[in-house]
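Coming up is one lone chain in structure tokens, specifically the form predicted on its own.
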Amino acid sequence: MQQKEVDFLVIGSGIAGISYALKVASYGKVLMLTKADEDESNTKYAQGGIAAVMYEPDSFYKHIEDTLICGDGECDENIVKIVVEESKERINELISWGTHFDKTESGVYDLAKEGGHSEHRVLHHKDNTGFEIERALLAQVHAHPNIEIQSHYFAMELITQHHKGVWVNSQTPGVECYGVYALNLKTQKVEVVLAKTTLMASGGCGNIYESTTNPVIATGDGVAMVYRAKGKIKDMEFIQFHPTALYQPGKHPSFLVSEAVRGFGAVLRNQSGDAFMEKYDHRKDLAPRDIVARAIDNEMKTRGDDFVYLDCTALNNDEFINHFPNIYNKCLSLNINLFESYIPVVPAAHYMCGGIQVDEYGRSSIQNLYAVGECSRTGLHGANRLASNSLLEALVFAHRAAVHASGRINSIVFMQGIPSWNDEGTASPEEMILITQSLKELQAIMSNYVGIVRSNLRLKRAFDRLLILHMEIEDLHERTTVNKALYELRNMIKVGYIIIKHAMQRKESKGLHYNLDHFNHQVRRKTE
């Protein structure tokens, strides 16, 4: 079996993984593994932008308060303070790496305002900010001699003491990560990648739902791997649904209509043409995402409609096209002239606010394993992520993890005697329909029972159904040669189980977790 040794191993190639790689590359050899093309990540699809305090009258205090209010009492205030106060330094670094953000005619940055923000503070590049950031960062990576990117490598399992015959569980002190077993998707061979330190930057899990804005690679792999390795996972009940995905049944992923469009003045309307957000929150269309998504969900269910409308007809045409060219062209390709007719939109699974529990330096509960980006739970987002805080979080924690990891890299030695991947007694899957049908079942269970609105009965039913799927897939996994589709499904089922488990443990409605049997807290918050 082929074996590699690197100082810094990075799983994922979004903003978190790349910015970390650029910072640690001066201290040793870096290997980045990504299971698709190198530019395919949630970062690439981030339309709106990145939040940061740039000019007065904005302030750190205002950004901190907006984040805490949106997080509904579940944020770690110290973490919020760290991220906000380090924001401008990280933004300037991003700019120095070649990222271009839009400016006004006077030469200052053209800052947008999104739901939950009290000030204009979102830097953007048209409506494809993530794509621009990914472009700039990859150019820097390609120019660095110490960084190697291996695309089409699927990280399957973290290597720990368990693989040397030492029994570990969630209570075992000193669980250590020595690298990963990775499937080379071109050769279909499993390789051992040993690393002094490993960074998990594997992104989200949106594809456990029927409708998501995430790319197809977002299957919760990092969370599932860390959970199986007995690492700590927290707050997985908080799954954010973006309120305004373009209504296109059966389309994967769903096309995102940026929150910034409502910040620009667009209005949500039901199919009778009535604006409805005033019924739900005094901030109307600029309320935080959890409130807007639930409002849309309620309008659709009470009226029996499949979607609501986003009205852009009163907006300045030229300015809209300049700010949102991709959204305009996408609508035009579907014969929607958004200056004459409304855009049909629905909520779609968008962001995982919980994840691998880490400290202020991105350290997980497993030694030598860091986690940054959407797969991590830092305490910044709490029960609901404030719009455009995710890219900022990734930058800040990639920096902090890089500082910590590079400072101790010379004291870590490679683990010897790691066994090869054992697939003895397995065979190729007899029928792929077993995998594809189970995926459809999982997505239906999560969408119908563990979506925007939940109840104790729905969660219990989801748990029971998922347990059957889990047993079926584990049995198939034991008998089947390594297969990416099967492994992704296995990871998604594991993540679905964790979401349901955490949702059942929370006996209140808070932020993105809205349970009809525990709704008093949410009603109180709405009237504040």
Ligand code: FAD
Contents of the next structure:
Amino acid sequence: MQQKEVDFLVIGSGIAGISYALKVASYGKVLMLTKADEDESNTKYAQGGIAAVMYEPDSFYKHIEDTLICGDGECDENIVKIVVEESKERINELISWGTHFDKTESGVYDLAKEGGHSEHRVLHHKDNTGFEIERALLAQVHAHPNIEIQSHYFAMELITQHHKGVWVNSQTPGVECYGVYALNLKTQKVEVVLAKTTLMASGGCGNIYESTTNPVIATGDGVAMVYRAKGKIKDMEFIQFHPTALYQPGKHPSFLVSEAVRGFGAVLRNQSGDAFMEKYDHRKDLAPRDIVARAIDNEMKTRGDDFVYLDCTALNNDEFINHFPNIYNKCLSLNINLFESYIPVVPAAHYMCGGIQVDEYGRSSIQNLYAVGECSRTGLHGANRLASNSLLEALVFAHRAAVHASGRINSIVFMQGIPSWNDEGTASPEEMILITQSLKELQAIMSNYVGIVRSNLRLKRAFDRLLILHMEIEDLHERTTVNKALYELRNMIKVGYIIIKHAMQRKESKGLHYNLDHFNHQVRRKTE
Ligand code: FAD
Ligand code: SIN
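For comparison with the form predicted on its own, provide the form predicted in complex with this ligand.
Full complex below, order starting with the chain above.
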């Protein structure tokens, strides 16, 4: 059996994992495991940019207020303050690592605006900010002698006392993480990676829905692993749907049309050509995302339409092409000249606001396990994330977790006596159809019953249907030699189950969780 020992283990190579790795690498050996190509991540596809308070008239106060309003009363104010106040320092670091953000002719950063922001404060690199960040960070990783990055390694399970034969349940105090079991996707062998500290930076879970902006890697693995290891998970009912994914039925993932396009002046219209957002919110097209996505959903459902339009026809052509070249070219490739015709758009699952519960240093409830980025729940986003706050959150918490973990690393010892992976009595998968069909069922259940608008009955139905999928996948898992598709499906079913459970527990409509049987809160918000 292959067994590795490292000081700092990092699961995931998006902005959270890489920026943490770059910081802890001065204090010990770092191993990053990532399940696909090293740059494949939600980070790579980020378009709009990264929010930060750079210049007056913006202020910490305004960014904090915008974040709190968007989070609909569910944010942790202390965390919001920390993230906003540390934003500029982290951005400067990102720039020092080689990231380029667009500037105006006068040499200051060109700040964009998105929904829920009262000021222009979004730093961007054209409309492919995430690609630029990922490029710059990976270049730093490659140059660092203390960081080893292993792609096509799939982290399956956290190693805890459970694997040493100690019974662990959710009430067990002091569950400890000793590393992970990981499937080497090139050899299909399970390896043990022992680590003094482990960082979960495995991103989101968009693929549990039929339509998502997330690439296929976003299957909620980190949340499922921590849940199975009896760690705390919070706020999973708050799944954010981006209002404007390009309408291309059957296309997976969906291409995003950045919210910054609306910040630039684009207007949503229904299929009769009417600008409808003023009916729903005084901030119109730049209202927080939950409100805009719900308004679109309502227009589509009441009119029986499959999509709405985004109208860019009145915008300055040269400036638009300069800021949004990829969106412009993508539309052109589909024969949509967006200066002459409207873009068909629909909401799509985009971001997981909840996740692994962590404190202000990214510490999870499991000892020596940190979680940063989209897989974590810090309290910043509350019931609805403010646009472009997630890249920022990842940077701020990667820094805080790195400071904490590196300060303790010399006091932690490797755990001995960890058994190798036991797959006795299992056989190779006979029929992939069992996996592909269950995935389709899961996506249909989540999309139809646990989407933008929910009800008690829909949630109950989803729960009952998911139980069947859960039993089937656990049975298959018992009998089948591990493989990535099976494990991802198992993780997605687990995450779907947690979302439904948290949604059923919340007896109100709040932010992204809109339940027709608890709508009084929503009425209050509209009249604000
Ligand atoms: P990711 O970047 O998703 O990285 C996760 C990593 O973990 C990947 O490398 C993945 O392969 C790896 N991984 C997952 N599971 C395993 C496993 N089991 N074993 C090994 N490796 C694993 N946010 C903003 O703030 N501004 C934006 O403009 C913006 N635009 C967006 C546009 C799109 C299309 C999308 C999808 C998201 C956007 N977001 C934006 C959200 C933001 O990009 C993500 O929340 C953020 O990049 C998450 O970073 P992360 O490092 O936590 O996770
Ligand atoms: C976008 O560009 O619209 C995405 C921004 C985000 O998700 O924060």
